[in-house]
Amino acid sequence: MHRPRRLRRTPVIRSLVREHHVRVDQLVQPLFVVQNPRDAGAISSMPGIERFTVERVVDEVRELADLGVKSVLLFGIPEFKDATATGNYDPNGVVQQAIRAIKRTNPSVCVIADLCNCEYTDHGHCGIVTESGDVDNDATVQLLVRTAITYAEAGVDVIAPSDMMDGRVDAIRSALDARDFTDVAIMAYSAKYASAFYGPFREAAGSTPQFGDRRTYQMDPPNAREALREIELDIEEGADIVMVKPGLPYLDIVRAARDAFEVPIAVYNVSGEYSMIQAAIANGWLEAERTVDELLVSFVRAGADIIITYFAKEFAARHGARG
């Protein structure tokens, strides 16, 4: 009689046999980091997610690599904001002077910069918005690759386009090798779906759209070819890693991203998820440790080779830099 329990009997053999591990060292802490210090602090949508000042965010990246966390994602929130994100191609705006103060006192770790204009944008939107209410896309890719081209010189490791502009990819890769920033590399948000799982992040960035939404840009949720297509898109364009976002209800996305290509494939872990996971905790419903063990070994099983957490703090403080 077959019987699969024997290797399920003691925490031992269930640990020789298991097929799957998080390891820490693939997971990426998203980073909040604010122009205005009185816009520093706690972030009352996600508990235990905060804001940091440039000066603090550095501490928090040498804890989180103290950990084993050595990748970090940052958004940055400016003082002030404007139609065309002007602050966000400042050369001494916000990301890049953290990106520079980081590398300068922790330079193994690697800095990951999200790019977007929704942050530095009056209107919430992602772009320049034309009269007709839509975002131009082409206008907003040119406004991308001069912040880009920023965060390169502020010494970047990774770009992370986050608009869902078409074409952004080859834009920005063209303008980097043409200035020998051919080490930075691009991990693109391929597959980001317009998700009502992005509340939390809205309030901790203030990048609400102001009118409309993003789904004339960012993909419909019942699509699943489209995201492939998006996908292999952008690895022609040159994407070195790929994006599939949120995590939870597109765990399917992820499988087929692995499945049909061969790129390494992110996931990330929105704080929609987050938040809903730590309301159950907070409310008794869930077991803290169990629940974020599962919840980031479902990524890694789906296919995904890189976890973008809220969770990867206190994950690595448990686990420790052997995963």
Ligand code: PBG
Given for the second form:
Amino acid sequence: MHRPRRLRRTPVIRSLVREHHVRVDQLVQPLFVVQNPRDAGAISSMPGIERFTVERVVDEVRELADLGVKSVLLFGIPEFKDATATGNYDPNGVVQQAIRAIKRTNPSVCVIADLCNCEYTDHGHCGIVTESGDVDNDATVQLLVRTAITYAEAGVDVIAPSDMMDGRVDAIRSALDARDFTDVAIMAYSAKYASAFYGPFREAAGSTPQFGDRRTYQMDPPNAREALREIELDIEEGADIVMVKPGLPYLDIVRAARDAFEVPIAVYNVSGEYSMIQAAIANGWLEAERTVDELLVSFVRAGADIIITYFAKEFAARHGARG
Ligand code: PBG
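To test you: the structure above is the form predicted alone. What is the structure of the form predicted together with the ligand?
After this comes the whole thing, all chains and molecules, with the earlier chain placed first.
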């Protein structure tokens, strides 16, 4: 008789035959950085996550690096918003300042900057809104390119466009190369779905659309083949890393992308996934450590190389730099 239970009998045997592990150095911690110190502090819908000033984010990055989390993803929360996101390409904007400060104090840390307009527009959409209320693709791409250059000038390692405009990877790559920023990598939010799971992030970043929704640019959740098409296009356009987002409800897409492409694949374990687990933990319905460990290994098992997660620090603190 076949007895698979033989290999589950003791902790040592189980670890001997364990197929997948989460490495701390494959985790990326998202960080919210505020321009106005009054906006700093706790985020009620994301217990354990804070919004930092530029000064404080430097200390947070050092703590993360000491724990082995050496890659961070920056989101800026500007003081002023307007219809055309002018605060985004300000060379002295909050993200540009944060990049400089982190690179000065923690030069070996990989600084990734999310590139989008929704935190910088008063209407909360990811780009320039036309009279009909839709987002103008090509005008928005020009805006993204302009901001991307300021991130590169500030010393960013990786630019991560999360807007879902068509053709933006090619435009950003060409603009960076033309200015000799050939070493700045692009991690494209390639298969980014119009998801309900971004709810807590929009509270954290103050980026909820004031009208309509993001369904004309972010992907329709029931579609899978289309995700592979989006990823393929971004690779053709020059993306170094492609991303699937959200994570948990889209593990099938992570697996399909892993099987179809050779480039590194990132998965974004988004705010809503974080908050629902934290809420269940707070209620005593889920056990914290086992839940987080099981969650993160599911991304590795699905084929992700890079995991962007609000649990990165907590996981690293428990598992040490080796994971
Ligand atoms: C910006 C952006 C969003 C997220 C990452 N980049 C919000 C959105 O598209 O509405 C979501 C991240 C999260 O939920 O943790 N466009």
